[in-house]
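Here we start with a single chain on its own, the form predicted alone, put down as structure tokens.
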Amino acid sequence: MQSILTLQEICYSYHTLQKEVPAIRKISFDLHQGEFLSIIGPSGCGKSTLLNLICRLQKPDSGEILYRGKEDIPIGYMLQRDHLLEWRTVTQNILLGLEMQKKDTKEAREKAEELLKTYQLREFRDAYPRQLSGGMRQRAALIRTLLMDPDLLLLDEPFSALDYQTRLSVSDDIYRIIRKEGKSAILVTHDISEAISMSDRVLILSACPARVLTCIPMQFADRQAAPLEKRSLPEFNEYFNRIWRELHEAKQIA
């Protein structure tokens, strides 16, 4: 299977006036075309920092990050909050990135209309963010990201601000959208169930400074099951218990 992204021996440290604090230590992994990878680890171990390194918001101290063998990485980044602008309508919000890149063309607007229709937001196209539910806001944020046509999506705990029931529903929605659009994705999450149900593989990091402890393929008999359905499959509990044990051990490793 073709690798869309390769990290090779990535190291990164935070620098203060007093000292240097190692955050990431020699992390290496591949992301395959069309794959959904979750990254999970103890709080403060550097998961979000790793996403920032992948999208070039920060630069590694050493190592290489390659996209299909090149250094340019066309990505979309969804953060913990949707960051919709309250004074802009849904349509205006999802077109914001294209406007900033001066790509707000007729074709782009037609694509926006198509995505709004496909993902049940067309009747809210002229609504403002305050008029949307939390799940609808997240779908709008994802549409805004997809309009930039990235090959790779980075998701930094995008469901953490939602209540539990909404979170389950929205994770199903986002999963289906990403699969339908054929995108590769990396999800950072603290939620073991979320990681298992949404991913092809789960990458487990140690306590800070983070290093890769293991990477576990999620192999369900029903390969077409949606995330919510996977939670009731027999394999789910086995994966949950294994990852919980790995995380418990990860907290002891520095």
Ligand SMILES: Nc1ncnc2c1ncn2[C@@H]1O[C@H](COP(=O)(O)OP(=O)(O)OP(=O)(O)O)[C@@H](O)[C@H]1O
Given for the second form:
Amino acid sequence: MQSILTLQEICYSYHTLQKEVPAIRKISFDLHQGEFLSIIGPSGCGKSTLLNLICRLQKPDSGEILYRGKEDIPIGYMLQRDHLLEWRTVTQNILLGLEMQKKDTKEAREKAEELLKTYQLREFRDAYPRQLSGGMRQRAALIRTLLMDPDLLLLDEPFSALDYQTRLSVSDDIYRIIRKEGKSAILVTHDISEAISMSDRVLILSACPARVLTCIPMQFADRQAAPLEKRSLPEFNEYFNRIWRELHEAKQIA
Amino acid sequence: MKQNRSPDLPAMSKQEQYIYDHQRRKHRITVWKLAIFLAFLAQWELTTRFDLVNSFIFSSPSRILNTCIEMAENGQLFFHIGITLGETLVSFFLVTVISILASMLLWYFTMASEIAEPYLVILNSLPKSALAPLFIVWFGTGFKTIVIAGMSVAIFGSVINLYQYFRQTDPELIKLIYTLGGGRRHVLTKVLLPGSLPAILSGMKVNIGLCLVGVIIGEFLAARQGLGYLIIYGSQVFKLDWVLMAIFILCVIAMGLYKGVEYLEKHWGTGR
Ligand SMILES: Nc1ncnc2c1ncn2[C@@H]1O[C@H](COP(=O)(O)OP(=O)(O)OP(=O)(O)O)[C@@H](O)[C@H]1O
Ligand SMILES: [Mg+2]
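Could I have the structure of this protein in the form predicted in complex with this ligand, to go alongside the form predicted alone above?
Let us now look at the entire complex, which starts with that chain.
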């Protein structure tokens, strides 16, 4: 299988006047085309930093990040909160990226319209973000990201601001959307169940500075199961316990 | 205060009662506002009329009104009002534009802003009337000087406030712009400027008053026309009718300008 992203011994430190804060220590992994990878680790271990590096917002101190051999692939990054701009309508919000890249064409608008329809936001296209529920806002943020037509999606705890019910259904939605569009994705989460049910592999990081502890492939007998259904499959508990143990041990070492 | 209209009218629902109470309260407030104003005018008129206080130095409402009519007839009044109003509006406009531009530049060039900070703080806290004599020497005694005096009172505070507001913008919003492929320029045009529109508008409400203050200071020192000149000249030749009339008109102008900007704020504030 072709890999879309390769990290080779990435290191990164933050610098403050008081001290140097190492955040990432020699992280290497591969992401295959169409794969869904979850990253789990103690809070403050450097997960967001890792995504920033992958998204080229920050530069690694050493090591290399390769994107399908090329220099540059379109990457979508969904942040923890939806950050819809309150003074723009839903449509204006989802077109923000295209507008800035001067790709705000007629076709793009048609595609936006279509995505709004697919994700049940059509009636709200001229509404302001404050008129939307948390789940709707998150979907709008996803459409904004998808419209840039990224090959790789980075999701930084995108559901953590939602209540549990909404969270389950939105993550189900987003899972389906990403699979349908055939995107590769990296999801950062604190939620072990979410990681297991959504991804093909779970990468477990140590406490700060982050190292890769293990990487566990999620193999379910029923490959077509939706995230919600996976939660009641027998393999689920096994994986849950295993990841829990790994994280627990990591904490004791730290 | 719970009070039904009258016993023989049908009882109101809770909602109707609420609205009724609300309107009653508002009505009362309006009546009191007016009553205080009229009572003030009445006692002023009466005490001067019966020589309890000296109408030569305290003037009186009727004398002010007469002066007003007299000066309106020969056009002087509108001339002076026009001058002051024009100077205030020009300096207000310049303050608004310049402070938006300056705070954008300061945000864009972070280092420049850190260098400029102490200067801005000093200039902002300096009493601007101390600068007015300098302006006269540098720029003469015309329109330009007065406008600069007007601007000097408002501009530094306005720049500092707006720049601080820019700096407080959620860093995640800025990160969002970069993740969507935008640059620093887009952070300004897509996030900072539209996001600070409420701050800009409420700053404008303060600035319009400050500009008027600066313009009057300028006119005190340097002008041959305008309401500030009228006040100074009136006090020098002991025409206190002029002075008090000018002050009264200033009250009206100050309120009018404030309401005007408030209207703009409401007008532009809708749709968010
Ligand atoms: N701008 C910065 N300057 C200095 N240190 C920073 C900076 N940003 C993050 N750090 C430090 O780097 C480490 C990793 O931060 P990061 O935000 O990547 O963690 P995280 O795993 O995403 O945390 P969370 O689970 O809370 O989202 C933390 O210990 C943090 O204190
Ligand atoms: Mg984080």
